[in-house]
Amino acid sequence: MTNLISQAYDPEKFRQQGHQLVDKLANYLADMQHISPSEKVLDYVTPEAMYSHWQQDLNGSLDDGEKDFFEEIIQSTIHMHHPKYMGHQISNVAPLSALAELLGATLDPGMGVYEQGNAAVVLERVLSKKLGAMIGWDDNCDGFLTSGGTLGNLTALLCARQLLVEVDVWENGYGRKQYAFMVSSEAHYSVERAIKVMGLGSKGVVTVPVDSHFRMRPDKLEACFNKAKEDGVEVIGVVTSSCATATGSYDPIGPVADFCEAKKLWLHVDGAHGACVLFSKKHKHLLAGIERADSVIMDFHKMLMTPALVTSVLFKNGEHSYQTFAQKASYLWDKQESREWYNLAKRTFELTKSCMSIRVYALWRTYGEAFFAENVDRLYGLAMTFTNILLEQPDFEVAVKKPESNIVCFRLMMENWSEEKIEIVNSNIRERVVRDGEFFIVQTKVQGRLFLRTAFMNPFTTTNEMELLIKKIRLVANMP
């Protein structure tokens, strides 16, 4: 063995480096909870400048002395734990879950088959059964974890296709038949992407209108279904959003389930962001009817304080999940048709996937369900508080006056401004706020109109940060 390899695997060196890194991260967390006025969410650097810096760093041509790599990464990465971070829906990671990820990354067993994944494979089933029970399903339910909501939605819709399409698509394709799923006009882009990846094209997406709160209108399902049928399109399922990514609105699952049962269609709930209210007594009513769904996905890496990516894919009837893929892998198992829940690759895209179950299990086991509920309730409450503050401002408009989640869409506007001017002003505001780095917010289009958008992800955010954000927006709006 070479000296370099021996150094890399030296237990004492690892112990020393680990202690140093944990100390740095603990200091970082302390700083984020006791913010100094000069502490920014992001020290913005252009992509090209950042690329040049790290290219020189790797080439050893930087003349900056012995800089600490870990410290520099902390400083040059956006601070998700900062109370003025109100941007994308990325988890405010709990330290224990990060430590569990370190454990999983070090052991790195591979999760496709039980003989490789062992305990972590079993933990996936324990979590899936627990979540299924919370949905209201019986013990026939089952599921697993996968890498993100996009892959989760695709997996669930592939299962629906395999069960409801009459031909063997895996072997023979679709032939001349056009199949489709009905989705809200506010559905996450990953749903349309999944449908098109499946080879169904634009006709595979039948768009259902939304109401004034951006929720799917069940009263329009029949007309959309009949129109698709007239156009030679066979609808095989409906996808509801819990919640819509842009506005945070929840589609009414119960009435959609009525329609699906009458038409014998698959009902999938894209709960990547908002199904976390399963843990909340206060907000669980937003998922009324979810027990009637055939499949559900939920991200732990959004509001459940877990490092990305951890998405739960759940099926009401666990047997259905085995029919999603029909491919032979004789080097992994002897009997392709056997129902081996512990050999995950029979039901997932991934064979070699990360050891993600322990990130969730460590939190759940240590703090209980109340831990997740408390965070969800806190974040949803922050959105309502911010909305109420905005409604008191004569120069601000909000898209949803009673937000259903932690998402708030708003914009600065004056009575005499045209829609074009409103868009230009607010787009400039967002760019200036991000480049300044004191706050981090995003922007989105809501039915063609541009809005600024906050997603409250940090439970340490307060009304003080909200009021400072409003002042900051007015300030940068008046900059030349």
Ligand SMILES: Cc1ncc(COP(=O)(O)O)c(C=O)c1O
Second form
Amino acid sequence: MTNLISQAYDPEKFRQQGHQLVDKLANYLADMQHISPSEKVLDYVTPEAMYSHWQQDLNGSLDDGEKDFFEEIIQSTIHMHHPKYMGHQISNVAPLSALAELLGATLDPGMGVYEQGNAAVVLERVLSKKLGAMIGWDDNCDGFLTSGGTLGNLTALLCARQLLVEVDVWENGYGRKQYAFMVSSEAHYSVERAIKVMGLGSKGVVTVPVDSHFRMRPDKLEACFNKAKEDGVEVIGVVTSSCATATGSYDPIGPVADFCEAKKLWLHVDGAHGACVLFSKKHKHLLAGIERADSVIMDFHKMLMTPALVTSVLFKNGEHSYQTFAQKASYLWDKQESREWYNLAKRTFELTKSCMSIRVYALWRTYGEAFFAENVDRLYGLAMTFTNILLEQPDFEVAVKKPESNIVCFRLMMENWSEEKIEIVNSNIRERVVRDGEFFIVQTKVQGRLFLRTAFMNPFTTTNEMELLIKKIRLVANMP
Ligand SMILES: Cc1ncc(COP(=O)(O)O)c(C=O)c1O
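Having seen the form predicted on its own, could you give me the form predicted in complex with the named molecule?
Let's see the whole complex now, leading with the same chain.
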């Protein structure tokens, strides 16, 4: 055994380093909960400067003494636990889930088959059955976890393709027919990406218009379907955005399900962001009709506080999930046709994947479903509060006056400003706010118009931070 290997695996060293790191992180969390006015969300450094720093660091050419690597990473990473973080919808990680990740990362068994993944594989099934029951499905439902909503959408749509296209695409390709899925114009780009990865091209995406709240219009489905048919395109499924990423609006699943049933189409619910309301008595109505979906995805690494990536992929009929990938792998299992729920890689895109179930299970087992519900209710409530504050400001416009989720799109504007001027002003505001580092917000286009966007991810954010943000925006726009 070399000295280096012995050092790297020394249990006592690990104990010491682990304790130090946990202390550091506990201090970080304490700082975030008792924030001083000067504590930035992000100490912004240009990508080039950051690159040069770490390049020199690895080359040993930095003249800055023996800096603590972990401490430096904390300093040079955005602080998601800061109450002024209101940016992209990434978890405000609950500490216990981070510890569970450390456990999973240390044991790291692989997860592709039961004899490798053991308990963590079984937990995936327990969680999937539980979520299926919350959707309203019977015990025929099944599912698994995968690495992100993007991959989750692709996996579910691949399954739909395998079942609904009359030729065996997996073995023989598409033949001459053009197939498509219908999605709203507000769908997350990962849906279009999945369709294109499946080789269906632009014609594979049939776009359905949205209403004034940016929700899919079910009354337009028939016309879009017929137009596609006239163009020689066979629609095989509909994807609802539950909710849409830009505005947080929920497509009406019930009427879409009526249409899918009538036409015998697959119904996929992209609940990466918004299916978390399954836990909330107050907001679950936004998913009315979800029990009629064929497949659903939901990210735990958004409002359910786990470290990325943990996406639940769920099928009403668990049998369907075995048909997505029909490939032989004799070194892992004897027969492709047999359906062992515990050999996950038969149904997931990944073979080796992280031990993600532990991160969810640790939270669920310790704090119960109520913990997830409280977080969702809190974050959705913050968006409603912020919208109400904005509606009282004469110089702000909001895209959705009654937000359905934790997302608020808004912008500074004066009556005499052109759309072009509004865009320039707000884009500059966002740039200056982020570079300054006091807040983190993002921007998005809503039906072609630029808006600032906040996604409330941190339950410790209060109205105080909202009021300070409005002040900050006016200040950087020179409109105090
Ligand atoms: C509606 C929706 N679908 C899919 C995704 C992609 O999820 P992920 O970032 O986990 O790949 C997102 C991400 O924001 C989303 O909001």
